[in-house]
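Form predicted on its own, single chain, as structure tokens, below.
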Amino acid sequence: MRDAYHEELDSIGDDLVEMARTVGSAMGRATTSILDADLSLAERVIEADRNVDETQHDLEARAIALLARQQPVATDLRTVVTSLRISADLERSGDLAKHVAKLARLRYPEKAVPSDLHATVLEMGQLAQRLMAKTAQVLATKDVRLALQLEQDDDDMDTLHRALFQHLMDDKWEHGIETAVDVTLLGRYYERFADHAVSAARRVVFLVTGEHAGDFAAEDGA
């Protein structure tokens, strides 16, 4: 009975890794769809988000069932509760990729991103993918050091987000209010995606150490 219980815990962990990889890929494809005004690709990203939602609901049901049947304590309890929270982070990340794709669909056949911001948005999309790929690796390996490194990558996303806003506030902005709103939303989607990737990684730090990421980093550096 206990072997089946731990197999189920391991299965939930494996599904979280796959979920992270899926939403990272979704954001990459969503970025391509919005930069290239690729309607077909945008539609596929939007449709595929249903699978992410279904996975999250399934993980939630399985985790709650484990809580009810096994009444786990200590590390096992942390594992189940942390898995619930991570799955919510990843599901929200999938929603953000879907939002990017929906913006691409809304503006089709026009491109939502002006050519002078193409490079910045591309960099934000690539960084978002790298962040989530690291999160997937953290989930798979429980590597606390790698989890803490994501903070620096998140700082890089914040820098790109600020650069985007500086461009919008420039007196030379000539793309109109609608495009300014689109770009503002887009920047927010990437920033929040990065935040969720970091949040999921921080939860792994808590799972492994029993301490929150900030507290652990402070003690480790002391």
Second form
There are 2 protein chains.
Amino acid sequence: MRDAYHEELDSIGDDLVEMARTVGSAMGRATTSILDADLSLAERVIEADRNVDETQHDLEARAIALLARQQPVATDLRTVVTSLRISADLERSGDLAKHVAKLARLRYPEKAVPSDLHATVLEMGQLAQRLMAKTAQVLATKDVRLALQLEQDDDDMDTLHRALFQHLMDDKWEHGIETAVDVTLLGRYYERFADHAVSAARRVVFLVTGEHAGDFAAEDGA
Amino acid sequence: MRDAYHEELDSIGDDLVEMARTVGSAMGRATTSILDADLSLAERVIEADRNVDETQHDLEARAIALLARQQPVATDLRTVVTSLRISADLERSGDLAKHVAKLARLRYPEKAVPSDLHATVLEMGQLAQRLMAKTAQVLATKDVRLALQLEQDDDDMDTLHRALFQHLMDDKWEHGIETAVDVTLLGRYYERFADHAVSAARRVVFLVTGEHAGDFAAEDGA
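Let me have the form predicted together with another copy of the chain next, following on from the form predicted on its own.
All chains and molecules follow, beginning with the one already shown.
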């Protein structure tokens, strides 16, 4: 029978998994809202981010209470501290999904993304959601091999991000400055979302193995 | 005579002050490098950010060691956890200064910032450095009134950021897409740098007063 401490630790872990699934889904819905110029969907994503923020504050308070009450040491201590960092990564990811939705809302009823970039943005949005779904899985299972797959997915996101920039800088760009600015920011939101998903997964790897993920995979200095 | 625990806590606090001063200065130098197209200055900023990262890792290790060895409770516990969060804000701020310098390096020998935006970018860079210098002072003195001043400075940064965007979207914009993209990212780096400086100062306010800074100042939902 697990003691109260480990039950609470498990509960915090479960909530982190749920949080990762929520922000991954939020980014998927935000992507749909911006590609379809769907105002009500965008507004729901923006509103729902409050819950993510509340969950993060709640998780932090519980982690700190655990530190105070149970005064864990060694692995248990590292687990609690890691949970704090992961919840910060996930909260920031939720903010980035909200930024995508806010951009959709800002440009409504126009589409923020021109048709010739629709496919690239869709790919980035889907990749971001898949990445975060993997992070959720890593949080649930502590599967280090799955966590290391995320490094490749992160490279794929960088490739898409670069393709987006190349398209922007192309002489044939015909969509003007406002759209160029929007697409620049959009690319950055997806790229940072991916960074946070990978960061959260790397923390799990470090917790489980004591090694940094970069020591397993090819070092890809950011 | 202070015990070993409180001496170590003070030492961590001192290092956070030093870290804030360092990243504030880095952003100042990065701004100079991008406005002057100064490649060697940019490269020094980029290189120096490794020290910031190392300092953060060191601070984290020491904070965790404190939690493990001394098992603090109540205020001391909150202080250690707050230090962890502040060091993360400051490390991210260092990265943002590095991004500014990298943009300078990328466009060298061209100037990334067109002359008609020189004054605005200079103002944003100087404001960012002043903001972080205040954060350093808040960390050193725990002065809540000074921390609350940062809220106004943050508003000033938002105003400058909006002015930058208005200039970009102006029909008379004549600098093309690449420069529009660069200026968009640059504006975001300064804005996020300011966010982290304010975030760090708010954490000190919460630690000292138990209240959120937003309850003192006008709420300015981001």
